[in-house]
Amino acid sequence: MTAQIAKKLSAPFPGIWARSYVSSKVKTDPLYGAVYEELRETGLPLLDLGCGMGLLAFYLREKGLNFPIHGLDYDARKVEAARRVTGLLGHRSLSFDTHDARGGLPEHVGNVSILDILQFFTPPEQETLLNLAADRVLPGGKLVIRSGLRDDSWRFKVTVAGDLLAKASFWMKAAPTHYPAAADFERILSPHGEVRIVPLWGGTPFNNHLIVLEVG
């Protein structure tokens, strides 16, 4: 099933590099399956922060989840690609916009995801963003985060190196600023509800974790 989804989602992207990247990402990154498992029982709309080229939204559609998804990303190139592929795949109730989360978040009530972007924010910016996102989660909903965690592990060192390489290759527009620690998520998010933090590195060498806030 994963291979079929990877093939379908990669086909509309122009160029062999983009198609190879999308196919590999869907096949090997545990993120998409993990978010699907967290949201599979909900019909609430999703605000997807750090949406990139829209892969999470497209994956959730292929897995049968049809709630509205609004994706935001700082990189206009990726947002343009997400919009183009949305039309080619024929998905509905998906929208993508260029947006810098440092300037706040749009109005939203439902679920929220923050994927692989917190390291580009300063600690005060991270705290502000996490509180703004949590305030937009409807009771019974979730804030789902994927982030590399700051610790003493070799995985953390590999994570930093990977982000620096992404900036050097111009895949990412910015270099990492600060990686949050597990204690930061507990401190900031616990007043909003129940917080879970579990490893999400799968077969990768990165120190990625899934952080889930459940709002009661």
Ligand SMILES: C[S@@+](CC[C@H](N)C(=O)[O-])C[C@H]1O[C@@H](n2cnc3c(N)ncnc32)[C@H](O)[C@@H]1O
Contents of the next structure:
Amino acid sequence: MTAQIAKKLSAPFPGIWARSYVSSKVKTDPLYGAVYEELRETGLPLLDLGCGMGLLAFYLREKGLNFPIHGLDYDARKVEAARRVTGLLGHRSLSFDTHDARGGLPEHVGNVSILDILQFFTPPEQETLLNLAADRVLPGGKLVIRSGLRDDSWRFKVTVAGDLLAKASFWMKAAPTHYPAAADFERILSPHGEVRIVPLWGGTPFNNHLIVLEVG
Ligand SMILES: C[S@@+](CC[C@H](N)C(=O)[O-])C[C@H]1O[C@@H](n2cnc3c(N)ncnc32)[C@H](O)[C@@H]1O
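Return one more block: the form predicted in complex with the named molecule, after the form predicted alone shown previously.
And the full complex, kicking off with our chain again.
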């Protein structure tokens, strides 16, 4: 099943590099499967902040979730790729726009996802973004986050090295700025609802965790 999805989702991307990246991401990273498990019972629209090339949206569609998804990313090349692939796959109710999340967020009510982007923000920017995102979650909805957590582990050091490599290879526009700690999420998000934090590194060496805010 995962191999089939990886094949289907990688095929529309142009160039061997992008296709290999998409295929390996879907096959080896537990991220999209974990987000699917969090959202499988919902019909609420999803706002995906830092959506990249729209992989989460395409993965959720392959898994049969049909709620509207609006992806935002400040990298116009990735937004363009996401739009092109949406057309090629014939999906409806998926939209992607170029937007810098440091400049605020559009109106939205439903669920929100923030996957692997917080490290590009300063601590005050992270706090502002998390509060803005939490304010957009409907009662009964979720804010689903993945982030590398700042701690003393070897995994954290590998996480930083991986993000620096992504910048050096021009895959990311920016180098990492600051990694939040588990306590930061508890402090900022607890006033909005229940917070859960669990490891989410699968077979990868990174210090990634899934952070879920459930708004009651
Ligand atoms: C590691 S990628 C993750 C992409 C996607 N969330 C996923 O998991 O497949 C980080 C993304 O965050 C985007 N990003 C970084 N800073 C941003 C900002 N200030 N506003 C919007 N997007 C941003 C980058 O362009 C990149 O696409």
